[in-house]
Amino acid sequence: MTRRVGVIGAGTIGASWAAYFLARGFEVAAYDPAPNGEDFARRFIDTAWPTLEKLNVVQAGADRKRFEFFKDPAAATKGAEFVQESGPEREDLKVDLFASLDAALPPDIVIATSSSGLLASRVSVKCKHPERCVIGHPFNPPHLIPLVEVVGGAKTSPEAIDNAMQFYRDIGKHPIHIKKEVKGHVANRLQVALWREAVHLVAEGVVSVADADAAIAYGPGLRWALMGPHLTFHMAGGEGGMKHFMDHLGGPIQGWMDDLGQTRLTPDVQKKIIDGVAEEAAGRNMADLQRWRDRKLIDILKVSGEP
């Protein structure tokens, strides 16, 4: 018998966990309330089935056919064994979510929200059985990106932390367990952490928008690609490793650290920076810049190992 997935939230985000979830030989079964939802899961799903493919992610047998799409939350969970939601990043809109999947549910069945910031203790404030919920947010586009940061709240059972984590390994992502909550989970705030030095380097004049994109894109990020932070120090530290890295640079990069901006994203800053972006995007639109982005996902994964 074919698997079932419930994705609740069929967006940007839902429709490539949808398409993700088809391409592992689930069946999934969708609900979004946007009037065209389900023709714009569907059109996401066509879109990205050749790329599943050519990452040979696709297991033998997988059918896109096997998308079912529908007008109540509760229908779709029906006989899901793992239930994704992506709705807004709102939470009032996902707490009264969450209490009406929560009492369609059987209450092993563990509920999963790919929310980039809120808090699992919040979203489940109102579920009769909050042990089931959890945060398990990926990277856009999550039919790509391998990770998935797994986030319990206050209530959340170590079982249902076991179970998304193995539910997200079975199918080929990289889960991480966050062991605290906190706004943002992990990667987006090294995101920002970074982003905020590059906003007040162009801020202050110091680079332009498009050369600070760079200094990261032909320099570290291609690093990163394969490896964090702490194991590239790790390996400039040579034979001695990070102890040697500490013993000669941790003084050097104290001194950076505490020089970084703290920059706020006043008026002017963001009209720099939404001017800059233009003009590094070169006329480019969403669309051209997404198939590009796509075409270099595929290759870096491909050569990456992952998924």
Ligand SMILES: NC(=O)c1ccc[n+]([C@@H]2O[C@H](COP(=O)([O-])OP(=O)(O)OC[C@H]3O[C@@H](n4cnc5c(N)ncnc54)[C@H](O)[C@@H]3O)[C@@H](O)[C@H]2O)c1
Given for the second form:
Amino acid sequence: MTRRVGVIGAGTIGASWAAYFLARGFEVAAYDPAPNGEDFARRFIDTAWPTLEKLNVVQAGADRKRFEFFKDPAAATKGAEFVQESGPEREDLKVDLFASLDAALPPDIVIATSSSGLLASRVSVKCKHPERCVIGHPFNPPHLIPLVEVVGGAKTSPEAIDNAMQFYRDIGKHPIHIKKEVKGHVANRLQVALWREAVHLVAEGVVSVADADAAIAYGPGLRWALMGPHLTFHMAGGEGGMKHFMDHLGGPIQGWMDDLGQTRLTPDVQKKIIDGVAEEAAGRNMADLQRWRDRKLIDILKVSGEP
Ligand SMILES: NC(=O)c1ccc[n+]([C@@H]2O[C@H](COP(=O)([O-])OP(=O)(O)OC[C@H]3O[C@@H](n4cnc5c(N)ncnc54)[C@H](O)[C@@H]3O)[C@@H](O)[C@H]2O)c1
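Switch over from the form predicted alone to the form predicted in complex with the ligand, please.
And the full complex, kicking off with our chain again.
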């Protein structure tokens, strides 16, 4: 029997999840209240499919026609073994949506939200079975980026976490388990920690927006496509690894850490960044940038062996 996933909310993220689940051989039952929701999702899937084929993500027997669209969230959960919710990032809306999904589903089915920053404890507050609710936070676009952050709430059971981790692993994603609920989960906090310093350096006139970006894209960013900062610095320690790195550079780096900026996004600072990034884009519109990014991203994914 073909395995079935419920996709609740089929905008930018939900439609991308739908394309990925279909490529991994699932039936996808989607719900979205937008008048053009079905059209948008079907067009998204059709556009993503050739890319997924190029990346060898499409499994033998997978068929993008196994996509059904419903105008009722409960109908889209029927027979699903896993539900991925990707509705708007509003706590009140997700609380009610989760309550209705919870009421419609058998208690052992995991409901995961793609939420970028809300907490599972809050989103599941009206559920009878909060133990099966988790954050399953992907990165845009989820049909290409392997990382999924799995976070439980105060009442989430260890089994639900295990099931979610196993589900994402089985479909070829790279899930990580975040052990405590924190605002923004982990990867976005790391991105924002770096961006805070980039904004600070621009605001202080140390560097232009374009050169701050170049400092990442042509330097550390190339290594970060392969490994994170810890392994990078372990290797920077040579034969002595991280221990030598700490002994040798720990002191100076502590000094740099202490010197990092605390810039706030005041209107003036915002304007500097907005003007700077427009200059950096050099007339390329968003569609141009997206096409360029996706082409490069596909090349990187092919080289790095992911997804
Ligand atoms: N865009 C990103 O980069 C990104 C990345 C990771 C996670 N997320 C998260 O994914 C979720 C969706 O974000 P998005 O960027 O796809 O937004 P989006 O606006 O593109 O899509 C949201 C969809 O939800 C639908 N919707 C509205 N009310 C709904 C309801 N009551 N029930 C179900 N669906 C409803 C909308 O019609 C829309 O199609 C958010 O929680 C967001 O935090 C976004």
